[in-house]
Each structure stands twice: as structure tokens, then as C-alpha cells.
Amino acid sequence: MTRYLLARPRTLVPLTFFAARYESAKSSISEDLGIIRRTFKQRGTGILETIPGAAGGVRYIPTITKEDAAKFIDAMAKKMSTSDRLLPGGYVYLSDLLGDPMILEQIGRAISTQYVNERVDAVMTVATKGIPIAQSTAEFLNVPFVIVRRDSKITEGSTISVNYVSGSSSRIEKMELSKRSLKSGARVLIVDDFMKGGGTVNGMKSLIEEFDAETVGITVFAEAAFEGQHLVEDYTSLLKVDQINTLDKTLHVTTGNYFENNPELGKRDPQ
């Protein structure tokens, strides 16, 4: 049962299914689920939620503890605080980190934990570096992820496009999304790998509005210290590049506002 639940996050599984699958009484299944629930809680694996009633069952909701999140973010800050990662324009090389399945798993778990009590219908990002983050987050939320592009693809069919202002360069740019990607009223979580002025994220917010959908939250893996005004204010970052010296090619990375925006992280009681 543990393996089945872990492979199907946020999926409601009736007790009758487990009873038939393992040829056991529902009372025995309930006792076993109680053991799994306590184990998940003790190890910080997540929440095993019980839904009462004839149409009820159990649902596994992955989470990360505050301690595990802190260890992960601290480790990422140290990995990123090396001079060979500094790129022209104040950007930071992240491709190796975002290509590591173990790191991506922790990123997705950390982001999705913020939405334990929220309905999320889709995860959105812009091509290309944000795609693995969106995929990992969507897997933990058990929802689709959609990819916004800056150039049209014939395989996308008809699209909706918006113009947006780049927060770092103040240039007018365009992004678009297939009309089939989102439904009206959808609650969309925006994720991205790196944010400076917030222009790209703001563009995705505008695109979501064009679909008559709603932005439920914004989380980026890392943000850079920005002298101007961010085009978005209500966002969460796991990491922050707070010091960059292009002359001696040094940078310093610290924790973003993840814990500040999630003060109750790890304190939710599954019962």
C-alpha cells in the first residue's frame, strides 16, 4: 500500500480498492493505513489524509519538513556560491543543478508543500530552463504542466500571445501559449528557474488572465538582487543571489524568502 500511495500523490484511493486488492477486511486495511500515516509523519514523508463517507478513501499528499527544506536550500546556496557559475549580465549557471534528478525532486517537493491546502489545476513555466522544475512540481501536485514559449510552434496549434516588458532590460517581448493548454477558471501555479526584474513572470500572469484563469502562486528557484523595482511582488524564492561582483567574478547566495512566506512549514497536523 505504501508503494501504491507514493506513486500516486494526491489521488483519492477508496478503502474498498485496497480491501479487494489485498483480499483483506476494511478494518485491517484501516489499521495498516494508520501505521503508514504515523510513519509518514515521523519521517516527514507527507500527509496521509482520510476522506470519510461512501465516496471517501485515503490520499497521500507529499510534503517536506522545515528541517529537510533548510538542509536542502543551504546545500544549494553553497553549490551556487562559486565564481565559475557567474555568467554575463549577472545570471548564474544552473543547468547542472536542474539536470540532477535528486535535486529536482527536492525542488518539486519544496514548492508543492506550500500548496497543501490549495487547489492547483496546472503548473506553468516558460521554456526552457523552467521546464524540469515545472515537471517535478506538477508530479508532486499530480496536475499537468504547461510550457509558455517565446516563439510559435506549429505543433501547438492556435495560440494566445501577450507582449510584456522585460524587467531587467525594459525591452518589449512576446510570449504565447496554446489555446488548448488552460481552461477558463483554472488555478495556475507559476514556477521558473531564475528571476531578476520579474518581467517574464509578470508576462505569464498576464497570459493566465487572457485565459480567464487565476494565478494561485509564484515560486522561483533563485532570484537575483535587483536595484530597480520588481514587476511582481507576491512571489516566493528558494534562493537569493544577494551579492555579485563582476570585476573579481564572485557571488554570494543565501536563502530566499521561502521560510518567511511559509512560517507554518512542517507544522501541519495530518489529523
The other form holds:
There are 2 protein chains.
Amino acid sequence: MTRYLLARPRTLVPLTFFAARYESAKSSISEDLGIIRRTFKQRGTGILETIPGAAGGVRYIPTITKEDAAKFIDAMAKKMSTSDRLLPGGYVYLSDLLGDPMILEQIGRAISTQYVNERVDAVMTVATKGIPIAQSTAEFLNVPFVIVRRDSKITEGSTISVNYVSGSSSRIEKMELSKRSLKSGARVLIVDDFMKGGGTVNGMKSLIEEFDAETVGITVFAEAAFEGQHLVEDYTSLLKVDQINTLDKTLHVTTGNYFENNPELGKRDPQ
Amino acid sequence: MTRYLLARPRTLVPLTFFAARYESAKSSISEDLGIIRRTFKQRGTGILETIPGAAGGVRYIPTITKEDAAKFIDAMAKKMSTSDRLLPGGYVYLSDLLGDPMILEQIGRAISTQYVNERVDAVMTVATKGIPIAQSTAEFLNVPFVIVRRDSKITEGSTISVNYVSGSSSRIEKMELSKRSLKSGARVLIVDDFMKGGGTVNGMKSLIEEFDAETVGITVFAEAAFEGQHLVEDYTSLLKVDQINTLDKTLHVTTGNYFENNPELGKRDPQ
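For comparison with the form predicted on its own, kindly provide the form predicted together with another copy of the chain.
All chains and molecules follow, beginning with the one already shown.
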């Protein structure tokens, strides 16, 4: 049962299904689920939610504990604060971190935990570096992810596009998404790897509006210190690159606003 | 223990670790692992490999059974054979499939099962559409994945690039990978979403050579029927788009060479 539930996050599984699968009485299934629930809680794996009634069942919602999130974000901040990550133009090399399945798992877990109580229908990001974050988050939410493109590709069919102002460079750019990628009314979570002025994220918000869909939230892996007005206000960042000194080749990375925005983190437990 | 092992594919866990974690004797840990092993085998989840001796332990290797792989590939072929997927130029719309975490899980499982007996140090793909496949495969192999780029980005630091001939269009193009992405001597698995002439895959092979690394294998999600000589021969495809008729707007998709290349699929069981 553990394996079955872990493989299907946020999916309601009727107790009768397990009873038939393991040829057991519903009462002993309930007992075993109680053990799994306690273990999940104790190890910080997630919530095992029981919905009573004929249409009920059990649902596994992966979460991260406040302690695990803090430990992970601290470790990332330390890893990112090395001068050899500094690239020309004040960018930070992240490809190794965002290519590590274990790190991506933690990122996806941390982002999705914010939306334990909310319906999310899809995760959106922009190509290329946001994709691994979107995929990992989508795995934990068990919803599809869609990829917005800055370059127009012929292999996507008809698209809807928007113009947006890149906040850091003040250039007008264009992004587009295949028309059939998103249904109207969908509740969409925006994720990205790095945010400076917020122009790209703002572009995605406009794109979601063009699809008559709704933005549930915005979370970026890292935000850069930015002098000036952010184009979006209501975002969450796991990390903040708050000092970049290209002369000394030093940078300083701290925790973003993740914990401020999630004061109740890990406190919700319906049982 | 199930949860712990599932979360760490291909990682050797000493029995003493579990004994300490659960405050149990090694003998009862061994007994429980026996139950998990049988369940994993019965459900086709994977192999639980026991390495004896002081430096030994237990390792979970995720696999797919021949039956599950056949069922999955058949379902994909059916899904892909709809005329509304046909795009101008003989391309096929795959973004919805490659944005579905459940489908990606099966793809990753099917690809990684081929390398149960081999050391793989990294998975490589080219941006953009290959990324979800690389990430999913890397999760099952528990190794990093690296993303080759066709466009030169300033945010990656110094890169190594190669020129390659696009097999389908016979144009000379360029692809590059950040210099620090790959270590020399690494054993690299190439994956991609779609292959026509094999030019892109061949470019990645050259790039791996430039890094003094080694290509372990090549697997693509779908290959297109291609008139002419493929630029690579030693590849595996899960699916084959064997008839595209842009006039009638019909296409026909069948199983690729996956089962031919993996006759022993699911047969290996060391215990």
C-alpha cells in the first residue's frame, strides 16, 4: 500500500480497492493505513488524508516539514555561495543543482507543500531552465506541466503569444504557448529557476489570462537582489542572491521569503 | 523501509543503517527485506539486490516488466495515432504526453530498465523537449542529467561546442554544453523525444567524445520513418511513427525497436 500511495500523490484511492487488491477486510486495511499515516507523519513524508463515506477513500499528499525545508534551503544557500558559480553579467551557475534528481525532489516537495489546501490544475514554466523545477513540482502535485517558449518553434502547432517587458533589461520580448496546452478555467502555478525584475514571470501571468485561466501562485527557486520595482509582488522564493560583487567575484545567498510566506508550513494535519 | 528504498534508487543501503533506524536486529530487517523483495517482484516494481559482506547492503533497482512496458507502449501508440496530433512538416504534437508526470514515469522506468547491469554516470539530452525524458530517466538511475543547448546562452559560463549535420534538413548546426557539466570518463546515456535522421543524437555523441566521456546508449521516445541512412545505428526507440500522410492527415504509430533490443527484459533477477 505504501508503494501504491507514494506513486499516486493526491489521488483518492477507495478503501474497497485496497481490500480487493490484498484480499483483506476493510477494517484491517484501515488499521494498516493508520500505521502508514503515523510513519509518514513521523518521517515528514506527508499527510495521509482519509475522506469518509461511500465516495471516500485515502489520499497521500506529499509535504515537507519546516525543519527539512530549512535544512535543504540552508544547504543550497551554502552550495550557491561559492565564487566559482559567478558568471559574467551577475548570473549564477545553477545547472548542476537543477540537474540533480535528489535536489529537484526537495525543490518540488517544498514548492508543492505550499498548495496542500488548494486545487492546482497545471504547473507552468518558461523554457529552458525552469523545466526541471516544473516537472518535479508537477510530480508532487500529480498534474501536467506546460512549457512556455521564447523562441517560436514550428513543431507545436498553433500558439497564443504575449509581449512582455524584461524587467532587468527593459526590452520588449515575446513568449508563446501552444493553444491546446491549457484549458480555460485552469488553475495554474507558475514556477521558474531565477527571477530578477519579474518580467518573465509577469509575461506568464499575462499568458495565463489570455487562456482565460487563473494564476494560483508564483514560486521561483532563487531571486536576485533587484534595485527597482519588481513587476510582480505576490511571489515566493526559496533562495535570495542578495550580494553579487563581480569585482571581488563573491556572492552571498540567503533564504528567500519562503518561510515568511508559509508561516503555517507543516502545521496542517487534518487527522 | 519501503519508502526509504523507493526514494533512493540504485543506492546501496547497509543493513546496519536500517537496524539502527528501526532499533531492530539485523535478522528481522533481513526478514522484512525479504517480504519487500517478493512484493516488488510480484508487482513488477523492481529488483531488491542484496550485496553480502561488511561493505554490503541492499539496493533497490527500479525496473519495468515486459508486460507493463508492452501495455504502456501500446497505449502510447494508440494515443499518438490521432490525426489532430499531426503538425505541419510531418511533426507530431507530443507536448501533452511529455508534460504528464505519470507518462514520464513510465518512460523513465522503461529507459532505465535497459541499463540494469550497467554503470551510467549521467543522462544527456538537448533542449527543450528532451528535458522531461532526461529528468525522469535520471530519477530512476539516480544520476544527474545535463542539457545540451542549440542556442548560445550567456548564463552557462564557458562551453564546449560541436558542429553537427541535421540529418533531415542537411544543414550544419551547432550545439554546446557548459564545460563543467560533464567529467571526463563519465558514462553517458543519450535520450531525446523524437529522432528523424539522427543528426541531433549524432551531435551529442560527438560532444560526449569532446568531453573525453563515453556513450553508454541512446534511447528516443519516438523515431520517425526516415528514408535514407540514419546517422546513428545503435539506438533504441520506444515508438515508431511509420506512416505520416499530410494530405489525408493520418498517421500511424507502432512499437519501436525497444523489445528487439531488450530480449532479456525483466528476466534478470539476481536472487
